[in-house]
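Single chain ahead, written as structure tokens, the form predicted together with the partner chain.
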Amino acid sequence: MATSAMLRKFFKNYYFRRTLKAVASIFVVTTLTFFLIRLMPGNPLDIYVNSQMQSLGVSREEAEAMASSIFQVDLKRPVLLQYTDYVTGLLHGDFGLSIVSARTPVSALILRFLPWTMFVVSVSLILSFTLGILIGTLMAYKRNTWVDYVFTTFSSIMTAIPDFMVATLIIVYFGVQWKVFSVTGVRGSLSPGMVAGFNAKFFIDAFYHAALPIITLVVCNVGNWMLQMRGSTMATLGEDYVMVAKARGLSEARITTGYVGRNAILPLFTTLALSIGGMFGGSVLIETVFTYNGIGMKLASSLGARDYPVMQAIFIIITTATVSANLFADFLYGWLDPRIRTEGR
């Protein structure tokens, strides 16, 4: 008796359960695009021999020869039995091979790409939001001033050009007419010859290439984090415990980060679980632009060429990537609000 009741109250548990609907999600999301990308017209098989007809002028069954030795995959066989064979590897942590770059696993080709878009988004994030955070307090203290009208003019602006446009403009601004940098040289995001190591010349190589990418989601994504600060601030500036802060004669410096910084910042953390998800979704165009080797610029190419297991793996990663995220926030409100905690009791 006594362990059913503990098994009763383990399940019943609020971490337990949204624990188990983020992974329950996950695979609801996989099993829904698995069987859409298949769905797609075109196949990978068709658009290979097309292109080896076009690029070497070979007629069609001599590049249908070549592709039959090439492609490993039976796309014949029934697209269920595929899906079982799939989830069956996936649950092996195996996410199979490529169709197109023959016999690579596309584990391998994830490890290659993902790391690049991970470090530009969580670069690009973290600088944001900090920098969104001071701003839009400091908008809300100055605010109907010069400093709140500037910034607030700024965000409106950036947030009426599409973030992929910004990077046009950055390139034809800074890099051709101003010629800040060399428009060639930043593309990829390694320069070539360059190995990965832990130096002080690969970090700067790396950097010096994601830094395009990086100032363009920063100044894209600012403004949003600015104007949500300061309508938090100045929520937060009404309530009893700040007059109550000041009553007591608390330093300005204390009232602001410990009773009005702290309180106005938690709604934020939502959002920017959410924008996360977000984020990796909408590098496809951005390192498109750049040509920055990210997994964006990976998901772009392997749906022209229909590689389904590329394009599902990536679907997988940031789904999983938003799912945990928001999991994550919202085991973090709990934690930082105790309200939300009593509340699912």
Partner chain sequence: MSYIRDLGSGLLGSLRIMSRNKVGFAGLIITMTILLVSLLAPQFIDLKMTADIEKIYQGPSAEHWLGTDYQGRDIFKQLLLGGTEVIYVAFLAGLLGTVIGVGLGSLAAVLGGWVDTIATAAAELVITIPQYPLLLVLAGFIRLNSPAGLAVIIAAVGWGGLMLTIRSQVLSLKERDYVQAARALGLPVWHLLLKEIIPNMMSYILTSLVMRMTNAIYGMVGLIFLGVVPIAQNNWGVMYSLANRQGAIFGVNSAWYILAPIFTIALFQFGLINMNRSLEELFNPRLRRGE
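Mind pulling up the form predicted alone next to the form predicted together with the partner chain we just looked at?
There are no partners or other molecules in what follows, just the one chain.
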């Protein structure tokens, strides 16, 4: 009885339930991705088999045997057994081998492209969040003035325009027509011959190639932060403790930083956690538009080539990033508001 009571208490724990839900979500998405990808028409193995049959005049069985040897894939193995092998490999940290890049581990490709996406996403998120906080606070203090109207209009427009369209407009106007950026010179993540290292030359070159994707993500996301911070700051300005601080004769700068800003920014940190996963998914189209060698660009090329293992691995990474961000936000909510931890008991 004591053991049963301990188990019930354990399963009612807020943090355990949230973690279990996150793990289940990742498992379900991984399973659906595995089977849905295999419903896509055409794959490199079929193309290779047909080309070998036509060029060498061999039978389908012989061509399939050649493909199985080169790509290390058993074409006749049932899909359910393939799924079992795939899940077993995932539990051991093995994403399999790329079909297009024969005998190349998918994990090696991920480690090659993922850092560049993390670099762009992290820098753009920090910049957009910081600018949004500062401008949103200014909008709240200058409410119903031309400053408020201009930034509110900008925010409303930018939140309504898709990010890939903003990227295209930046290329057309700033790159092609106005010549502000050299569009052809910033393809890829590094200049040819550049060796990665902890030196100024490498960092400058990396920022140069990542500038356009970062600018696009900042422009597309800063408006949302501005509007949220404006609303939160205006709500905080009406609190009693702000009125008391003013009555005590504290300086406006002290009230803004110590009372208004610190309390107004608190609700935005939970939204910040959710934005991390969302920006990973949003970087796919932006990297493709700017030909930036990140995980999004690799996903686009894998979709075209039907490279199943690489596609599955990238989808798992995006899903894990999104679910982990939501889990972190749930933990943060539970820590900030203990009442949430007792709901559903």
